[in-house]
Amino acid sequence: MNKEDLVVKEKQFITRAVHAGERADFSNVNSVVTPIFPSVGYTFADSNELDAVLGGEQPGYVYSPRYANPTIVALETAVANLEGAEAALALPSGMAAIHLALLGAGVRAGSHVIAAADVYGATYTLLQNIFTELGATVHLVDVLDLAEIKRILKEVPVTAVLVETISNPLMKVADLPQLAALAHTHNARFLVDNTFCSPYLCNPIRFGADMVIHSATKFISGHGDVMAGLVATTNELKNEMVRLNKLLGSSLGPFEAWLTHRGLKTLPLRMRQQCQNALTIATWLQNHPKISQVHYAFLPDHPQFDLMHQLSGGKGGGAVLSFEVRGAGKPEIFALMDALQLIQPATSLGDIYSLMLYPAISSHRTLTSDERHSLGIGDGLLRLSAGIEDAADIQADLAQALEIV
């Protein structure tokens, strides 16, 4: 741990977001901001030093980024700090992070995995197609049905339980403390995709998670200009993922790491505004005659409002909400999205810009129509990621677009 980490370790979240991971000892390169180190190889004073570093007997860098890179280590240090984890591993995408976390947790042929049924569409397909084809058995369950999860844990040896803190796109809130207790009682690893909350709203490790996964493309980087993934976990599990990744070669580049770390520094400021905007828009949509249902975890009538309040310490329900346009199908939804002027119709979330997505053709496109509808993802469902614009301007744009329907 460098001097800077010792200084910021006990500071408030917003201070740690700015300073964590910075100003490591780079041989007296006393820069305020961590430099970008693009070098793949590193030289040493002699072969004995190279041997010591390769053997783990001495700190240092030997081959970047597969083993380690100073710019990437700075990002990993910062995220581990903000998540309250021993360590973190940076990867080139959120899906790479999900995939490697499952492998690192021990999922192999013959393993059983419990996963929330309404996880992100690509996660759903990874589990149902790739891992199933490789010999794992995947049990998709309603994350709110603790009795069913308990039943499966009792009946088969489960290797991993995977949930999202807030589900995408129906905004169900996972009961992290109870799920962690159930998983650990039956010797299963508990994995939490914390992308929608970010470390600012929730630290799942505090509630018993073994691995916390992020698509850092979203809120952590926050500006829609870089793709990255992260897993925050224990030193032991990180070492296992590093061992696997030396063979898989799924490495984040130093330029992407630097951009992600730069974005991370304003995370609390952005999330505070985005949560406020999302709540304002969700409350307004609840009273709109063309909206039949609003899904947002910080609305007082949301079934898990109290749980979300507990997990976030009252800081908010996130920046993402979804809503059903009354009686709408694909033609009406397309007309609405084409009418947007400020809100960008884009297949992402977590940016400083407000973004609108139609799950049926994007995040959950790989699911059949029957699979989508069984999960509650209908043809009139839209997902909005609130940006940092003025809430009145976001609302006005939605209002004029809804007039088209």
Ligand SMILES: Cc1ncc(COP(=O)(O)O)c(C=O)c1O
Contents of the next structure:
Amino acid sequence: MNKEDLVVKEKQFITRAVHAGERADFSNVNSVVTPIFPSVGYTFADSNELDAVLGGEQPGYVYSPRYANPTIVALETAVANLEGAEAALALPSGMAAIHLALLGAGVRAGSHVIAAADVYGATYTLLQNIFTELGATVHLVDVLDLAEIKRILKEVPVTAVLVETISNPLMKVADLPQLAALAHTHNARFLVDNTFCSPYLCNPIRFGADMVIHSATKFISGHGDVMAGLVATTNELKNEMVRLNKLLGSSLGPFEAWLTHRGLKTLPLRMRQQCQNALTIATWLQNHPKISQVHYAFLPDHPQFDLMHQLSGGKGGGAVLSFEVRGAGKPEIFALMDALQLIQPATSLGDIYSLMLYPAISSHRTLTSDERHSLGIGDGLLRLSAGIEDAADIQADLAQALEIV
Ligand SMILES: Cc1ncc(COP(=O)(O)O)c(C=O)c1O
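Given the form predicted alone, state the structure of the form predicted in complex with the named molecule.
Whole complex next, starting from this chain.
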């Protein structure tokens, strides 16, 4: 019987129902896997200890997950380790991670931000609508146009430069070392959304990034059953984000943190298979008569093929590719999507399942048709996220669906 049970032993039934069995001493329970700690509150030896923890003079948990939580700390420790960062912060979605990273980097009213024009649709809208409405100036650029980025950095004081390692859906690869050098020469923070590479393919901190952002909903969790976000960064920048987030209250739940951490363990195995599958499908599609263009960074004719090799250490070009169905518009693309049998026409990427997405109606839906076309996202463009299935089965499903068009 634990101490708590002795205290409540003689209490009334209703009191015992609430307290009996709780707050046992787990110090001799050496579980292999980190447990899920759903507790919001924590107990202390006495009020002096509580005071010391609340005051930050002693480590400990007081209020979770908005302040900190042991299950979430385990995930953050793992991701910091895999990204080669001092620290990481978990958040309830990739969008929450991008929002907090921008605030943590110091973006406020009057700040200038440079962002790749073809960032994820919601990131684009977050910048263009919310941050702009709040008084920031956002400069949207072609991530490959280093001269233009340099010109803006020289012209105005830029707080943050935000790019994606591999852009979505056109698979442009950002020159992280050059962009980091440019940003730092002008005292701007360099933020990299590394979702498409995952920490397995690329660690942007090695190339100079100050903050590495993930939609952990994708490859990190990997099974399409949890929404989460992460920012890997320095202790200093994490502390600043924690300070802000205690007020913003954008907290990942411990159950989601646990699922994300479980998925993370098989990241390298999944990613290896998914990269191989994506390359096989991309190579096959390149020679398909109904396909006019394939975008995949590990195809030898991709303009940033060498850069992708450099950033990934030759490990791969990621699991995601996109392709233009020759002469197709919305009706043909809908028919193709509806004919798929194995590949799931679902709005995500990075799962163990192969997923097909039509950017015009999903990831880039919030953009106007003109904005989409100016980015090169036409009405016949489809995005495939290769899963871990056998490549031949993915290919056969796509082949029969292309027959319909
Ligand atoms: C590159 C990229 N960043 C961020 C996000 C947003 O992540 P979440 O959906 O977890 O908020 C996504 C979502 O698709 C994404 O593709």
